[in-house]
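One chain follows as structure tokens, the form predicted alone.
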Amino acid sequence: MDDSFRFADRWGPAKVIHVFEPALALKGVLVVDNVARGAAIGGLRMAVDVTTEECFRLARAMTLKNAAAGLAHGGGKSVVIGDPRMPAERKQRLVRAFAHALRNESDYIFGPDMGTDETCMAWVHDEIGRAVGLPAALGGIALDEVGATGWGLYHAAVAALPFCDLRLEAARVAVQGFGAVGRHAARFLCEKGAVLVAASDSAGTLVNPGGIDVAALIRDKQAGRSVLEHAHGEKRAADAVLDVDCDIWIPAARPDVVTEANVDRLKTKLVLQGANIPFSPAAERSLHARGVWIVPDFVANAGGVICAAMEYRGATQAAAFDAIAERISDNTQTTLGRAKAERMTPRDAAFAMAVERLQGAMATRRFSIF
């Protein structure tokens, strides 16, 4: 029996499909999770180490992100095996050709991830007409240029904030990966009176107290430069960020990053997940065991995708924004209230009301009457 069965539950997945292409060294995974409510959204990454269960379990979070943001579409995720670095040319090759192998897929619609953006969204909408995250220049929401995941983020802030006994202003902020989603969260979070004190990098973490000039370490991050290369502020190793105090910290890159062997040495109030599968169980269960509220990934960090649905169909950026507002608001409010009123974790409670609504879009299926 094919090993991918192993991931398989009453919810999915729908199905697995490996990709390889010898000539051109291609190996790829797609996972469509679950359809229930619709043709699935879900990124396509790109990394050297990413793996089917990794793709997997990314699907199924999808599918919980997309259920719980009340979006008519299910969940799914692809993966490309390689270097997100390698040269542009070699890159287009790669990403045009498993886009083409999955041409027929259209339970699957390409959306950015880690190692992919609008450009190689654009790449796929040529070879196959079917992604989101595009260039303007297309008719898209440069997911990653104007911020969704982190406007989303910054919502999420402001309905946990009362849960934590926080004010935003003067609340310190920590980001491990500033990269597209960290920087936009810390932005947004800074414009309303927040102070960011940590953020790191693959090369390391830039720490100061007393406040990081977010602006001007975007400007660095977007010259090509390290948070290490910025002038102000003490440079430590880059899982140093785990040690930083501070009020708010915000996981914005791999999956897996805190764990039972790391989640003691997190100093916060208040965890906002903007990577996907940031946190083992075990390290989440911790944490709330000593008080710190989680804003779950697949609500916290819905903003993105929330915005690529609206595209598809054609929404503007202003209308896209006002409906991560209300529902990521929304979704964290009815999750913290509900894990406080009923003494359970917030991913538990994140989790009862994500199934409660894709039972509902499962109960309408055909196969649900036999």
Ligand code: NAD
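Requested next: the structure of the form predicted together with this ligand (the form predicted alone having been shown above).
Only one chain is given; partner chains and other molecules are left out.
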């Protein structure tokens, strides 16, 4: 039996396209999962080990994230198999060839993801015109430079703190992964009175219960130094960030960092998920049972894609930041309010919210099962 349809369920995927160009040894996949809300937006990932299944799972995550964020976009994802550190000339040829092969797939808008960046999006834009996350020279908003996702995490915190009986002033923040997402989240939170007590990167964890100078640590990171080279604070192993006593814990590094095996080490009242799928479902249930509030990834970290969708419509950075603030505040309140009222986990509440928004759009389609 042909298993090409093994992923199919009532949401999608609408299309799975394999791209092969023997002259360039180009192998890639596009999954357009669901377009009921509009053309799919999702990143182009380049990695040596990406599979069609991973592409589908990432595309589905974008369907839910975009629906939850109230965007007029569906979810999709594309992957090219290859080492993203390959010579720039070869990378350009592959990205351009992949975009060209998909030139007629108007249901999909390319964005940057792991292994691709704004320069890659400029090549896609040059080939077919459908790309977000563009350089400023092409009207793009540099979302990692301005901190679009960190700005969203800040608003998720403001909306979530009353559920934890906490105030932002003097709230102690620990950040796992002081990269584009983590450092901007720390900056926005600390500008309003929170205190950064720990920050980690792949080399280790910096801990200072008296408060880390966020601006100075950002300067260190921008100069290419690890958090361990910062002058003030205790230096510990990378995973020691799990043990830090804090009020807000922000995973902003890798997937699957908290599981049943280490969840009991967390000493926090609120988790804001900056990274995608940072916790296993069992770890989330365990924290929920302990009374720790979690703002799930696709609610909390939607700032980047909201910014990208605004960019696609020619909006300014200021307008994009207003949209991020409004949508993430509302969605955090809706998610946690529903979780509290209906005694469910925040992830289940967020999933229900996203599915309702998706179903509402799917009910208007020519072939509707809703």
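Positions refer to the first chain, counted from 1. These numbers were taken from a predicted model, which means no experiment stands behind them. Between two forms, the rigid core is the largest collection of C-alphas that superpose within 1.5 Å.
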R357: with the rigid core matched between the two forms, does its Cα shift 2 Å or more? no
Post core alignment: T119 C-alpha displaced by 2 Å or more between the two forms: yes
Aligning on the core only, does the CA of G82 end up 2 angstroms or more away between the two forms? yes
